[in-house]
Every structure is written in structure tokens, then in C-alpha cells.
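Next up: just one chain, as C-alpha cells, the form predicted on its own.
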Amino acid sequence: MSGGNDIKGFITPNLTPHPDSRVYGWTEDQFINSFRQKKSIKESPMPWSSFKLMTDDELKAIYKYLQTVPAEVMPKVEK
């Protein structure tokens, strides 16, 4: 969940509750906005269309979930 991960050129962000990741700070509003207003990076491989058929309850799991993993820093990527 630290991210660091390369997938065809993209590396994936970090999730965790750490202070430099992409999602530090946000409220569980704003996390289920991000899906419902389908916000991506334009380069991102993330199925956004696959999770608007997600309820607010599923984010809200989500949201609640990433807040338990362990805070970590994203790895540093070589390219």
C-alpha cells in the first residue's frame, strides 16, 4: 500500500496514512468525491469505471480500511 510500484511506466502512489501520501489528510468525503467525480491521472491505470458502480458504504470500507495500514514511506523508484 507504500506504492513505489512500476505499471508500464506508472508508479503507483502510496495509500497508507503516512504524511506524503497521496491521501494524507483527506476526510472520508472527500475520498468517496475522488471516485465519484472519477478524477484520475491521465496516465493512471486505475479501472475508474469499475468503482462508480461502488456504493458509499464500499468507499466508506475502503476509506475506513486504508486508515488501519501501517503509515509507510513509498519506496524510492529507480527508472
Ligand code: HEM
Second form
Amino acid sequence: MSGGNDIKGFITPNLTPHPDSRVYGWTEDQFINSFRQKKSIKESPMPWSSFKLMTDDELKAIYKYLQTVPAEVMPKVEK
Ligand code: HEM
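Let's compare: the form predicted on its own is above, so bring in the form predicted together with ligand HEM.
All chains and molecules follow, beginning with the one already shown.
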């Protein structure tokens, strides 16, 4: 959950509740909206078009789960 994986040159973000995490401080609405928008990076390997189909309840469940994992610093990027 702490990210740092290099997928075709894209680094997966830290999703844990650490102050340095990409999603730190995001409200539930902000988190859900990030899945509702078109992907911000066209070439992103994250399957946004599929994940966009998740329901609000599914995304709320993921959001709530991510609040429960330990806060971690992103590990050194693996090449
Ligand atoms: C339920 C599973 C997942 C969740 C909750 C999740 C969540 C997120 C979030 C919140 C972001 C940041 C978006 C932003 O900055 O606006 C992100 C970005 C990213 N994710 Fe995921 N992700 C998931 C699965 C995946 C998978 C399966 C992959 C790769 C196969 C992936 C790769 C990436 C990458 C490379 C980025 C950075 C580029 C981008 O923002 O599009 N993620 N993810």
C-alpha cells in the first residue's frame, strides 16, 4: 500500500495514511471523485476506465480500509 513500484516508468503512489502519501488528507468525496474523472495521465498503467465502474459503496469501503493500514513511507523505487 505504500507504493514505490515502477510500472512502465510510472511510480505507484503511497496510499497509506502517511503525511507524505499522495492521498493524505483527502476526504472521502475527493477520493471517490478521483475515480470518477478521466485519468489525469493518459498513459497511466492504472486501469482507471475499469475502476471508474466501481460503485460509491465500493470506493467508500476502499477509502475506509486505507485509513486502517499503518502509515508507511514510500519505499525506495524498485527498478
Ligand atoms: C483498488 C486498487 C487501487 C486503488 C485504490 C488505487 C488508487 C490510486 C490513487 C488514489 C491514485 C492517485 C490518483 C491521483 O493522483 O489523482 C493512483 C495512481 C496510480 N495507480 Fe492506482 N490504485 C489501485 C490499483 C492500481 C493498479 C492495479 C495499478 C497498476 C497495475 C495501479 C497503478 C497506479 C499508478 C502507476 C498510478 C500513478 C499514475 C496515475 O495517477 O494514474 N493502481 N492509484
